[in-house]
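Listed next as structure tokens is one chain, alone, in the form predicted on its own.
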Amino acid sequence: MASALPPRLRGRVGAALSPRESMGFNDQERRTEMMLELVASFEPEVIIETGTYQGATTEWFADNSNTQIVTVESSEWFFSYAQYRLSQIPQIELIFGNSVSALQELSSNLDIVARKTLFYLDAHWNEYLPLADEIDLIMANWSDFIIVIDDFEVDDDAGYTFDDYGPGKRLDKTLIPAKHRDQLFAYYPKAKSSEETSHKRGVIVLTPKRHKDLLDGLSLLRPTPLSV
């Protein structure tokens, strides 16, 4: 019966009836600790998330920061689910649409672009992987930022899982545009996959030079070369 409903209505019904996830970040305890240290140290003025899904990570950001949060979801079902779940949190703005189009629109907002921004990129489970285009837009329009990419290969720790949809669709360093690699510094989680919980999804953190010293000083990140 529920499958016959329009996607947005099914999303609202699903959010109302199903239990919520206990936390964001794939229920990974080490990842959550890493993100808590990063957010507390970086103190972003705005957080932009692509790939809202059910809104668990979005809600975590709201619980652990006082900043504006903009999150983008392209699935009608998940957009509606997250909209229902997050409707009582005023600091969250939920956008329906393609992440690249949303970033293009946000880049025209001079107030947003001028603020210290944490990007959490997690919109890469459809046929089109927008990661390279997302990074291009960030590099062209923002100067004060840190990027976190979920579901990413940790190439020296095979215990971390990541998204791999075939040639040219593997979430690894080759998807980071070569023209930007000499302007960015990269970090993997300090915790080994054997120390991580739940889905053990990999992650990479990118920063321009202005925040390299900050990330070098964090206890739960370690540097990794961007060369491929």
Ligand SMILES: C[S@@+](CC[C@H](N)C(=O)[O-])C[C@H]1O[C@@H](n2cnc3c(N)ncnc32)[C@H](O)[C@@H]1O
Contents of the next structure:
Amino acid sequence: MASALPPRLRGRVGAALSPRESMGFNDQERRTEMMLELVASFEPEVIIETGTYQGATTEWFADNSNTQIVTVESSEWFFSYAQYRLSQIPQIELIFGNSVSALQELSSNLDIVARKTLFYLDAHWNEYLPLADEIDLIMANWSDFIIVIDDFEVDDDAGYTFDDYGPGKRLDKTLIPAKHRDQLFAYYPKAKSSEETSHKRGVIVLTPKRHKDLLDGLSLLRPTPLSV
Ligand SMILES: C[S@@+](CC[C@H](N)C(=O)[O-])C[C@H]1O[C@@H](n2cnc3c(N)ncnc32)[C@H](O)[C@@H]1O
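Starting from the form predicted on its own, produce the coordinates for the form predicted together with the named molecule.
Now the complete complex, all chains and molecules, led by this one.
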């Protein structure tokens, strides 16, 4: 019966009926601590998340910062679910569509690109993996930013899990376009996977030189070379 409903309506029904279980960041406690330190130190003026899913991480950002949050979701079902869940939080703007088109659109907004931006790139799962195109767009249009990529390989700690969709679609350092690697500095979580909880998804944090000192000073990150 529920499957006969259009996706947007199913999303709303799902959001209304299902409890809000996740606290965001795949329910990982060490990751949450790391993100708390990062957000508090960086003080972003806007947070852009790609891949809203059920909006758990989006809601965490709203609970832990006073800044505007833009989140993009390409599935009608999840967009509708998140819209229902997050509709009472005015600092959140939900966009329905492909993350690359949304970033393209945002990049034409001079007010947005001028702001200190935290990107949380988490749009995976589909045939088309937008990550490299997302990074290209950010590098071409923003200068004041930090990028966090979820579900990423931590290459010296096999206990962290990550997404691998086959050749050219493995979330590892080779997916960061080579032309950008010498302009970016990379960091892994300082916590070992054995100290992480829940899904133990890996993550990488990228910054241009302007925020290198800030990230070097954080207690919950450690630098990693971007050369592959
Ligand atoms: C790993 S989940 C995101 C989890 C969410 N950020 C969180 O922390 O709870 C991936 C989401 O990305 C969405 N997605 C996949 N490809 C996308 C694209 N190109 N643009 C926007 N969303 C996309 C999927 O539909 C899915 O909801």
